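Starting off, we have a lone chain in the form predicted alone, written out as structure tokens.
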Amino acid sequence: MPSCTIDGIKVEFRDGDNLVEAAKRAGISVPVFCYHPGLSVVAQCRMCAVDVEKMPKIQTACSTKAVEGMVVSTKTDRVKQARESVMEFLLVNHPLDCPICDKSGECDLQDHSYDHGSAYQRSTEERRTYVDLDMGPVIKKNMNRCIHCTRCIRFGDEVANIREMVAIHRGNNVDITTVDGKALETDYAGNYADICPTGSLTLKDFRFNKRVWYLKKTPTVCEGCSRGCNMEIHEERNQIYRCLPRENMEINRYWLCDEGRFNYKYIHHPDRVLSPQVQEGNSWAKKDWFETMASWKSGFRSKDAVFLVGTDLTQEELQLILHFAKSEMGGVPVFHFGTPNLPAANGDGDSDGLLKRKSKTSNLHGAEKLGIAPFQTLPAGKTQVVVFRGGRAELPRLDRSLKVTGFGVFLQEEIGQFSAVFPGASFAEKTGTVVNFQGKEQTLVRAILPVGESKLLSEALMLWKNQSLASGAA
């Protein structure tokens, strides 16, 4: 590989790398505002200035390609002075509202001001002000904090493929807004907040809810579709506050759709079933696991049963159900369900030309890899159905004469025809493997403990098998 020297360190780089990316390889951080590796290079913030040997003027690292034998310095006096001047210029109109800003703690402007700015401000002019703008259901804009990096405009044009963000007016009066002030239309609006280097574009869902330094970050996989985008779950005290994309150049690059970003909300939904329930007459009776299991098992007959498994379950859960159906239930048939009108993996495909897939569950391809057939109709003579579900798979329509039992994540409104429900763990409450449409195996990582009385599927099946022993011991 070709190499260059940055701050006295020899760095190997790939052909086409700019100096920002080359410096990263050596562990050297070059400050940037307008530059983002997933967007076009405009070199307009001037924050990434560096000195290059044999070049009389300082250069912008984002727009300068690394060349074999190049000698670069990021710490000369004129580089430091240039960065200090840029920071002073950017802060001329910036409000002093870090204590109430949602970006505080992960703000590039805040960090670079500390590392490269001056403690003194020469400007005495009144700062410009704007009224906060509601940009639809996802984003709230505070133009007072904007530094005109145009990342949002370029994201819309180049990634989301919708020209909805524009810069109007010029100079000190520049305003970043939507065309004609309309609400954002893209299904990827949350990425505007992700790439904004300041607190100008913020998630309405997260706004004023939690300070970022309190949040624990867990790397995991989105369950929103068969792509399996990489993301982080941010939680505190067993409460999820947001999900953010995690870079994976082979799957989702730097992005995450809004459907996957906000999918977690059902986990803390007030109507989620969080304790075992059995239907008695026309009402639901909440009992403990042992009582509910004993009451339900007295009427269960494996010879009359069928197992329906959601393709939102992990490989480990599906394998466990297959083993349980064969070894403990005498060969109960098992079928999978998940996305209406998409029974099999061969019907899966691209949905929007960016990230979304037709399959709205994360493990359809994994279920078929295990040889589980799609559910179409019940085998003749079967009158009892046991539904296993992770929370995302859409329940199939079943004849109301059937006796249906649920293990997993359900909302109260979904269990009208069930005879019993045993609460299970969602994707954020367990660890396991899912297989995306590319055949890549990825790992869901538990971010929070199961809510309420929810149990992992392995615990539920263990109780099912040994309930009489557990009751005797109790």
The other form holds:
Amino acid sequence: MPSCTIDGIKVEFRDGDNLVEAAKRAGISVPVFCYHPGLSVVAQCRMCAVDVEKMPKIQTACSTKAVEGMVVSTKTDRVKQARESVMEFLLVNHPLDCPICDKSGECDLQDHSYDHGSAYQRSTEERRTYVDLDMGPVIKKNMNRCIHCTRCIRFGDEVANIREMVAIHRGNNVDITTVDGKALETDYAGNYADICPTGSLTLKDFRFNKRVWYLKKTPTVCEGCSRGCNMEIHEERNQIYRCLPRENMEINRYWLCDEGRFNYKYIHHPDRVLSPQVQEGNSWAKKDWFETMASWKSGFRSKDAVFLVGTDLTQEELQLILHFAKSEMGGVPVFHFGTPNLPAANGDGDSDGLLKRKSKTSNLHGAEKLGIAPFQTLPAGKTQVVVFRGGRAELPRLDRSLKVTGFGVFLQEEIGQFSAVFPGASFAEKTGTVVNFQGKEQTLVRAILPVGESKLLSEALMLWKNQSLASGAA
Amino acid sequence: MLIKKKQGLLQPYYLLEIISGLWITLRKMLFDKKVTIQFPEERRVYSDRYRGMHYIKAVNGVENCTACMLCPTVCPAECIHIEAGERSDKEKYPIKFEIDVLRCCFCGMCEEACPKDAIKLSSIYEMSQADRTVFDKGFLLDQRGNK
Ligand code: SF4
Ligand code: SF4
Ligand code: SF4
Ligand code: FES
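Moving from the form predicted alone, what structure would you give for the form predicted in complex with its partner chain?
Shown next: the complete complex, the earlier chain at its head.
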């Protein structure tokens, strides 16, 4: 690999790397605003200035390709001076909004101002202000904070394939807005908030909910579709506040769709079933696990039963159910369900040419790998159905005469025809493996403890078998 | 074995010492300036910088606080609880602002951290209560008649 020298450190780089990327390899971070690795390079903020030997002027690192033998310095006096000037220039119009800004704490402008800017302000002129139009349900706009880096415009244009953000007017009066002031249309609008280096575009959903420095981050995988985008769950005190994308160049690059981003909502839904329930007459009775399990078990006959498993369960859980059905229940048939009209993995495909896939669950490909057949019709003579579900798989239509029991995550309105429900863990509450459409095995990581009285599937089956949570007890 | 100490010459006459001790008590009681005060009727004046009960400053009836959460972040006792919200005349304001005063160590860090000059420690020091009190926003705004 070719190499260059940055701040006295010899770095190897890949052909085509710019100086920002090369410096990253050396562990040196060059401050940037307009540059984003997933977008084209426009070099218009001038924050990334570096000194390159034999070049008369300072260069923008984002638009300068690393070349064999190049000697770069990011710490010379004129670089420092240039950065300070850029910061001062950007802050001439930026409001002192940090106390009420949701970006505060993870804001590039704030960080760079702290590291490279001056603590004093010389300008006394009135600041430029805008009136903001509504941008739809996902993004809250505040253009007073904008530094006109155009990342948002390029994101729509280059990634989301929709030209909806534009810059109108010129010079000091530039206004970043949607075309004709319309609401955003893309299904990837959440990314606008992620890439905006300031608090101009923030998530409405997260607005004023939490200051970012309180959040604990767990790297995990989205369960929204069979792509398995890498994401991060941000949580505090067992409450999820938001999900952000995590870089994975082979799967989702830097992005996340809105469906996956807000999919976690059902976990804290007020109607989620959080304790074991039995339908008695027309009402639901909440009971404790042991009691419910004992009474439910006495009415269960394995020879009349079918197990339906959601393709939102992990490989470990599916394997466990297969084993349980075969060795403990004497061969109960197991079928999978998940996305209506998509029984097999070979029907899965791209649904919008970007990230979303047709299969709306995370593990269809894994279930098929384990040899589980899709659910089409009930085998003759079966009268009892046990549904195992992670929380996202769409429940199949079942005949009213059947006795249906649910294990997993359900909302109250989904369980009308059930006779009993045992609450289980959602994707954020358990650890396990899912297989995406490329056959890549990825790990879901537990971010929060199961809410309410929900139990992991392994615990529930243990209770079913032993009437106790201690293994081996009678 | 008990070791008997030899008595000094004047030791048998200790009544003299007792009388001189009592005289000191009598002198302090009758002639010196008193150091205690009759508390609820009389009050001490503390320095302006005394760190007592908190209050939230308001200007023209609008609380200064913007619910930036810097005071709960800096508070070493973790006794401030704020919930933020939005209303038409103020982009961000605290819907809920509670201080669990029994946990507070009156360090004054909240006052120092506040960018809006909103949370202040007054010189009010009488805080004894019969039950565990959490001071809510209304109470904190009322303190000191909001000076
Ligand atoms: S809104 Fe954000 S991303 Fe868009 S130009 Fe302004 S600062 Fe850049
Ligand atoms: S005085 Fe100190 S302990 Fe008390 S609320 Fe303020 S920061 Fe917390
Ligand atoms: S630091 Fe000041 S403005 Fe911020 S939440 Fe506390 S009282 Fe309110
Ligand atoms: S990051 Fe290089 S010019 Fe903006």
